[in-house]
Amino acid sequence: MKKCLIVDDSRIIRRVASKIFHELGFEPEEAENGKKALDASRIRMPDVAVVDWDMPVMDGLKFLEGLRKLPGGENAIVIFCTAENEVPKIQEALDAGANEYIMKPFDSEIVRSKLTILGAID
């Protein structure tokens, strides 16, 4: 199975994503900080990971430079997901090394949709 690594600092946002990934057929695995999710990295590279940008400890863009920097980062599918909707923030998301990017609140549809175009589900 699939792993997802869901990376927020929101309890509820991680298990309403949770539940959608699970019901996409990943095994999801959550993480409160960016530091957190590094080493959940470490011992198990996920396949996807869904990262807020604004977390205490250690936030999305530096886990993101952090996890591409792993043994078989590189191939692991980032997506942002959060309220920052300013184009220089995505930007500077994308240019970081993210996937895709999406908006807080967000709903099983824009996941699928999502996965499905970067080829992570059929």
Contents of the next structure:
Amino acid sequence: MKKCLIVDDSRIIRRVASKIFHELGFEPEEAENGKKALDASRIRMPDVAVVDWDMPVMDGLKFLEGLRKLPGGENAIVIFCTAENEVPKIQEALDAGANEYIMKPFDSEIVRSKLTILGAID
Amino acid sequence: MHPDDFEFVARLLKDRSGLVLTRDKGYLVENRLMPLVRQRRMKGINDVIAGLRAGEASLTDSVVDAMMAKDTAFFRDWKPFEHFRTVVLPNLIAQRGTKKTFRVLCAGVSTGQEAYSLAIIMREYGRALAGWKAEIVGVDISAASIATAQLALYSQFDVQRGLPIRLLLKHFKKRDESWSLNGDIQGMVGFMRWNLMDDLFPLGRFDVILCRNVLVYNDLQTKFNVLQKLARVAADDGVLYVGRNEPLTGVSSSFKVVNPDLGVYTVTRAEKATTRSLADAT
Ligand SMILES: C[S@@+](CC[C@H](N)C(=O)[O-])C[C@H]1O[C@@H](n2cnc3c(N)ncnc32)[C@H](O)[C@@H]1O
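Output the structure of the form predicted in complex with its partner chain; the preceding block shows the form predicted alone.
Expanding to the full complex; the earlier chain stays at the top.
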């Protein structure tokens, strides 16, 4: 089963996202900040990481930077998922190497279509 | 809702649009017509029924409009659009090189996402299409949907359903909380209110036709009729896309299947059985 790492400091968002990814056939794992997410990625590299921007301890951009340096980390699909919806912010995440970008609020249809675009699901 | 009223509305909808409502759909009629009741400051559904029975034309149009399922998305199901980009478009460029022109019809285009997705693909295709005149026509029975399509202003939810983020940044401008499609893409598509039950010849001929997730709500006879009309306005080597869950086998012999999973079909012309179709991979 493909692993999806959900990185968000909001427990509710993690729950919602976990449920969506589970229904799409992923094995979801949750982390409440970038640092914990990096630790989890060292143990098992996720196929997909869904990452919030602002988080305590380590934010999404730092996590992305760290993840890409890990063995196999360049192949993980990283989807930013944040309330930031201004064009310069979105561009910044893409320039940093994010594969896709979801503006909150989101629903299962949005997640499904993004994963389809990325070829992560059929 | 009184069974007689339901029968009356169901018959009217079938005659006007092809929509088939089974007897258990009384709640659907009430749900979809309530906004109309409020908008027209009527007292209830009974006022709508009375107006329909009296033959009020604008009310009838509004009821048909309100009853349509309008769900759509940019690049809906993704793969058919990949097929268009990687198979059909190169074939068009190879086959139509002398006149450098082709036409695409989105039949039942709803609020425009389907047509604009094709326009974005063509825009992104680059130099191979330079100097070409490619026309995309979107038609729908719903005047409200056509108006939305022409506006080309979409909510944050709409643009996230199916649209890759890079294409969003490239082809849309953010306006407050909505996203406005750039004029160059908008200009590639023309929209018109049109009923697929009517004659389609005035629309002209088309090399590619999309009629996706439209006929699912119709009975066999209506499907057959509409498909026959579409076949008549299609080029001999023309392609038809239908939705992923609406196989045409046993419905109409006007089209033959190319790829059932993607809903790709091609025109059947008895007298030209050897014509290569635009949907055939090279
Ligand atoms: C579910 S939407 C599908 C939109 C789009 N083709 C897609 O696949 O995403 C169906 C559309 O077909 C339109 N429609 C249904 N019957 C029609 C008819 N007789 N003539 C024209 N449009 C019709 C509806 O108004 C609605 O916008």
